[in-house]
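Just one chain follows, in the form predicted alone, and it is written as structure tokens.
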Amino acid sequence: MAMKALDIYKLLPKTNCKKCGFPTCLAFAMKLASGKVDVDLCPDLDEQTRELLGGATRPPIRLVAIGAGERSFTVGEEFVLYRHERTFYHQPGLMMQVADTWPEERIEGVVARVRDETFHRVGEDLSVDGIAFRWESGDADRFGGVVGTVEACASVPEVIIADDPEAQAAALAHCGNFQPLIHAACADTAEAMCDLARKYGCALAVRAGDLEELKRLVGLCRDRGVENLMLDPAPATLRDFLARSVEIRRRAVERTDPDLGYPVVFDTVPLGLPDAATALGILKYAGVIIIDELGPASTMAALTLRQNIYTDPQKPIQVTPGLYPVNAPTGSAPVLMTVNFSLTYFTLLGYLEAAGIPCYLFIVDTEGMSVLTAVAGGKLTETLVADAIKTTELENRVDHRVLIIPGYAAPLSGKIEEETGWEVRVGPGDAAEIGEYLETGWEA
């Protein structure tokens, strides 16, 4: 089990020497308990205590890197079963498959999508992370040729899916230096796959439907010098994956089974139900998810779900407060006030851009809270609005003194007028109605 801060503190020197960079030993213990620092920062621990605290405070799931270059990603280093307990840190990599039996045009289409397709949502560019090559032809040379052809036109992370070491070797001859994930080592191929992983410095997935067999394979790989491992629980159904992935995660975060402290890889393709399987992998702890050739709508849905799940629930996504021109406004354009909760901003911005009406978005700092929450929690006040008007020099940007506030902020309208001297008008509660409101109800 993970140690609590006070339990860690009891094992520290309690000298408050500040050699670790923190003012007190208790402060250092609290950082250790949260996994944000390494025990080695304290130079005064004996080796036995250092080993004990290291095993109890380091991330229970190993960090594993996939790929090389700017699109590489890392998975693992998670601490909790439930997102609300802390947060999830490293989102899973979505790897769209191609098979070496596919026609060249189909392979090229998938590669182009993975390389170029991007969805923009709430200030972030979302995309599939890489390509999974699946060996179906039974011909190692053909498999290597497909990998080589794709390598020539796309620099993205890769998974090499082949149960035969010879086919793996043919593929790695083209891409091994770019650190793909080798998938997968089984009971009868583990030693040969380890040799390839060690030769190219790649992460290696081990595959078994039994957790005890997974642990045995992990031990075998470590003994052969391969530390960057991932676990494939070989599910035959979605239910199998759910049960095994949750059990792996539980044992890892509770530190009852360190041999399972590795990220999970989920090959959804053999199971069918691609949308459901992809969503399940995102929700239930997969580190790498091999997906079928999803359409743009399904891909965007999966990326949106991943973005939502891997956003810190204790830290709302925020935009920078300020004055934002929309549709090239002039001095007579309306000014619409709202909060800096990212989803509110981007939703409203989308409707305003679609309406085509020149205006200013006046964003005040409510620490990322929505309008309703900020009003109820006292974060949106007349003083805040008045200070923001001065900070943004709003008076110098428009010819009028009219401020449109969100419908949910209506209780503050009178107070804002008294504090700012601006005329306050209450806009609609639903952002979807803002275009019609401005067309019919706006006049300075």
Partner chain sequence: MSEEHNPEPGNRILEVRLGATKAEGGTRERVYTVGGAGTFPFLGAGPAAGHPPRIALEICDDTRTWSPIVLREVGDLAEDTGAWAAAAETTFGADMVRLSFTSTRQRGFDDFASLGTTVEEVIGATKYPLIVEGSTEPAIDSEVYRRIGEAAEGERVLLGTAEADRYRSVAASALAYGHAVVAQTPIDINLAKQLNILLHETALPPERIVIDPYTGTLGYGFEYSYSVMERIRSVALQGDADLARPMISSAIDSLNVKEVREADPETADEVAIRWEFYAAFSALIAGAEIVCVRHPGTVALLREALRALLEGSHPQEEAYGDESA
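Basically, rigid core = biggest C-alpha set you can superpose within 1.5 Å across the two forms. Numbering follows the first chain given and starts at 1. Values in this document were obtained by computation on a predicted structure and should not be read as measured data. What changes on going to the form predicted in complex with its partner chain:
After superposition on the rigid core, the Cα of Val335 moves by 2 Å or more between the two forms. Residue displacement note: Ala386 has its CA displaced by at least 2 Å between the two forms (rigid core superposed). With the core held fixed, the Cα of Phe119 is displaced between the two forms by less than 2 Å.
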Contents of the next structure:
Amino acid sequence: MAMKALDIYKLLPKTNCKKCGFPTCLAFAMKLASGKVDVDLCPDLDEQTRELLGGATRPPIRLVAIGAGERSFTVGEEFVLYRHERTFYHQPGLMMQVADTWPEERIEGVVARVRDETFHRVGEDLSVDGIAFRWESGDADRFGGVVGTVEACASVPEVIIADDPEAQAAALAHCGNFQPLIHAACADTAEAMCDLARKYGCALAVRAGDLEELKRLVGLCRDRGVENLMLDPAPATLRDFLARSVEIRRRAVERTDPDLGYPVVFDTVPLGLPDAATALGILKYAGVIIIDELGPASTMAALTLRQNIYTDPQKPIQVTPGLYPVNAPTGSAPVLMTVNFSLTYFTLLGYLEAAGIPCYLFIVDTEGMSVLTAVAGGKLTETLVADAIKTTELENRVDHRVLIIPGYAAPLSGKIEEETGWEVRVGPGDAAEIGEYLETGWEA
Amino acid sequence: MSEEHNPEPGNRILEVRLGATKAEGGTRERVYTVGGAGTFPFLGAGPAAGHPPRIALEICDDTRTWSPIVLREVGDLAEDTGAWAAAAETTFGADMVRLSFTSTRQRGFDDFASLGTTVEEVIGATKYPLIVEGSTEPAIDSEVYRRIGEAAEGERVLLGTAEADRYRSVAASALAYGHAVVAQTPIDINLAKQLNILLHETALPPERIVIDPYTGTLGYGFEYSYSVMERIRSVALQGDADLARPMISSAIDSLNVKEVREADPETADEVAIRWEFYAAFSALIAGAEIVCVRHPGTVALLREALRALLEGSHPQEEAYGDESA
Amino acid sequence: MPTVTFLPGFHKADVPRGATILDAAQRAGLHVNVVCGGQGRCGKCVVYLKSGKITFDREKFGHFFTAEELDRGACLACQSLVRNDLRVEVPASSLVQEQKILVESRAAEIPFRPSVRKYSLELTPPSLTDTTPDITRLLEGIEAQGGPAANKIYAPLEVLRSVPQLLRQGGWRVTGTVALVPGGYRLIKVEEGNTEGRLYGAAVDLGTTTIVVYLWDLATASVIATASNYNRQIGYGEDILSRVNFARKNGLSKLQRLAAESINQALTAAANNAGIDREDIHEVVVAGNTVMTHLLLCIDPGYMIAEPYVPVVRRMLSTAAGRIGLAVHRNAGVYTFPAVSNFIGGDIIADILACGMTEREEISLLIDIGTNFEVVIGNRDWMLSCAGAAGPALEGGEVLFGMRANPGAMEKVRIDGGTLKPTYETINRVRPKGICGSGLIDLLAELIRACVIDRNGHINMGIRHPRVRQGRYFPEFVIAWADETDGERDIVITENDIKNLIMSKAAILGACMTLMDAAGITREDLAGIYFSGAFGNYLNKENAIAVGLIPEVPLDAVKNIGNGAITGANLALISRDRRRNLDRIAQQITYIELNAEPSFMDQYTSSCFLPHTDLSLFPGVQRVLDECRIRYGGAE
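Having displayed the form predicted alone, please output the structure of the form predicted in complex with its partner chain.
Up next: the whole complex, starting with the chain shown before.
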């Protein structure tokens, strides 16, 4: 079980020697408790304490790397069941499948999409991560051939889906050096699959519908020297996946079952319902999700969901502070001040664009805090606003001196007026009302 | 910071009954109970699984601000609120209709009599429980909720929306005419709890409150809504009685965001449906018992997904059919 | 020079014409209240002129008094200039007494072991057979008297130079003064004859506005005088930030001089009153916030106020009084309290020492409230601290009729739940002008008990009562009708005022909860909550809990330590063990930056409710409010 800061503190030397880089032992204990540092930073612990604290504070789920090169990614090293408890760290790889029985053009089409398709949102490029090759032909050579052809032009992370070690070997002969995920070993094939995984240094997925069987397979593979493992709980329905994936994550993060401390792989294709299955994998702990050919609308929605879920709830996405013209404003257009919390910015921008009113969005740097937080935390102050007016040369951009501030910043209105000399008006607290406010209430 | 993960045995989300049959003084052919679960969504079986979630299709009485994509899809129905509501149940397969009185949002609205008429019309056209959304303007709240509540008296509708600084009118109407209330707060578990306490202090019984933790939409702060719902369900199962209420989620901005608004007309329906679906489906996984969408096409997609999630956990007739039969 | 005689104690002081009565009182050793720093704003230093002539603007300051009081000769000591010999009566309410009692009671709990000691010696004169050097003879004499080992005592050159004459003039009967200094002992003074009885020390609270000095007889272990003064730096900015800005514009040495002079005036007054020579003060301990400490030592504080907010020094520092211009013996050691961060300064370390929280196994919470607040939690093994901005609402800012704790401020308020009629007490019992912090907390608690506001602070406009009405911008509640007041308007509290108050109190409770959460403790683990600072003096504890300003604990566990800085400075002066511990305490405190602490926002939001979103944390309050709702909830 995870330990609380004070419990950890009791085991530390309490010398406040600062050798760990933190000002006090308690500060170090608090970082340890939140899993943000490693216990080895303290040089003065005996072996037993080190092991105890390490076991209680290190990531309960192993970090596994998939692929080589620019687009390779890692999954695992998660700590929690729910994002609000901390955050999710490593977003799942979405691997779009191709089958070796498909016509060449269809395969090429998928490969081209995975390689080239990106969506740009909130300052990030979103794309599918790689390709999953499914062995359907029953012909190992044909499988190897398809993998080889694609490998020559794609250079993206890969999953090799084949129960048969020979088919795996045929595929790995072409791409083994690029660390694809081998999917998947079961009781009969574990030995041969382990040999392949060791030979190429690849991660290996083990597959079983029963958690005890999964643990047994994990033990088997570890005994054969393969540590980079993933778990496929072999779901037959969405409900199966949800139940098994949650149970695996729960036992792992509660540290009651270290053999389940590996990331999960979710093969959604056999289940049908591609949108629901992909969303479920993203929401409920999959590390690798094998998806069918999702259409562009589904892909964009899935990638957006993944971006949302893997946003650190404690580190809001920020936009660059500055002056943003909206709907081609002139010098007499209203100036709306707000914070650089990206959600605030994009929500407000959406409503302003929809309302079609020319104006300036004047974004001040609150380090990504929302208006309410920034006001309460003392981050949003009159000096900050005054400085931002100077940096953006706001006075030269508009021919009036009226600043509209968010409703939640109302307590600062007087101080901002005093400090800046601008007339301050308090706008609505809800971005949805901004259009109406500007239509009816604004005149410089 | 770290919260316990495992529900305390015996803790349950409160059950909220929606709709009333003839025998109960209403006219609904179906009534629903939402809530009741003792586990995280779709993990329980038997009584601990609670009641199945419901899918609501949103319609409105003044289409000027409604998404053109939906209006194109529903065509003439948009001009006839009653027919639109009837189609929601029969043609589009929704579990319930959520009627928004968008007409009240125009400046100087004073046609209060029309609200009662429309409510009666929709009641006449539908057979399932209803959700009715009143005004967003505090100055007319009292009159709006009185008219709506009165017109729907006996039907046990879910009345929206109570907020922290304007809950008295909705609560008064619900108390006077026997309805339930949507309690909406802006994406924060504390604020959600606070509003429940405030409503409790107006004497509105807790089994007549549905929590709306507010959902913008996918890509626009959805992560906050998702986590707030998860967290509310989590502390409710830990024993926080103020939050042990069913939740409703409507990703109200779905069809207004850039991605959907600016989609190529050829693919606009596809994009709109996916955007609504991913948000609503995720809300179900996070613990919402009622999810609301506007595009009829989203209902079918959600229905299929819900079926796969509920497989084996509920008696067939409860999950998909008439619970009161 | 006119003589001012203070009644009832017949304390006397001679001051030049044109000095203020406050100056005279300080010289006479009277510890008069100067909350505003002697600027005629707080009305706390009321005295009554019995005979003699003064200059005092009765028009300008008349609002502090009733007509009857003016007839009796009431005036403000800080604004009355002495023209000739005076007899002045000082009412007990204008004197600060409680603090002395508190200091003495805390001091009595700990062993009296000051760091400076005198040794009276009768040395054997040297001879041809005993040619031990003078200084060795002296130091060995001290060792023989039970003092530190001779080879551990450092004798500075200037003391050394005075030794041969003093020994011989004194006939080998001398007194050596030895101070415990970092790294050993130091011989700071040698005198002829036996002067053991003349050993004094001073404890100083160097506040941003006010300076307080306690003078101790270190031979008899007793407080012999106290004095206070305003910090004369105030002319260069009222708040800390403006002082730092002035220091950055080449004003550092000026601010240093003003700090030293302000202390010197108080020290002089105290010494005069006690009838001792300042030269016999051999040690000074100063507790001040981080900026004040920097300024006294003439260290540039400029880098503290801009990113990355670094102070120059945090440890306890010692220097010789002569080097920073303090008017005591020039070799006397001056010790400044260490700090934890820019925000948790020496004043807070002194609070910690004053309340004794580090001496116990049980966990305590310490809260110092002003415009900014500081919170410390812990026990003898660990401590966590944080600081934040509470906003000015608790000091009367951002509230329509809010005011500081000046005459005419409602400081206590009750509301009858049935009739909604308020009753109130004002400071100096004059007609009400506004409401101060303690009154606002009372008001908040009473409004919710009377079911006028809900837990969100929204006024229930469904109540039909003339006191509940829609104001120009916000709904409001009338506390006093215009004809009861000092002015022409009804005194009201608006929904907006209430919102600001809730936000202020939530910042403090949220900070407390964040620290408790970080330590993993609950309110049941808290053995005590200590308030430090002026705010706590007038606060109704029950109401502070009712509105959720602090966590719910039994009422007798809430204690007010008043000016913890001066109490802590006193303890560090009289106990070498306590002083030695200060650096350790400061280093042990883990500072949590609230802005960087993700859980703070959560705690803050849940505290933005009356008393708190999680009612199970306030079971007692909850019971009372439930009863109130049953009795008054139907007021609509």
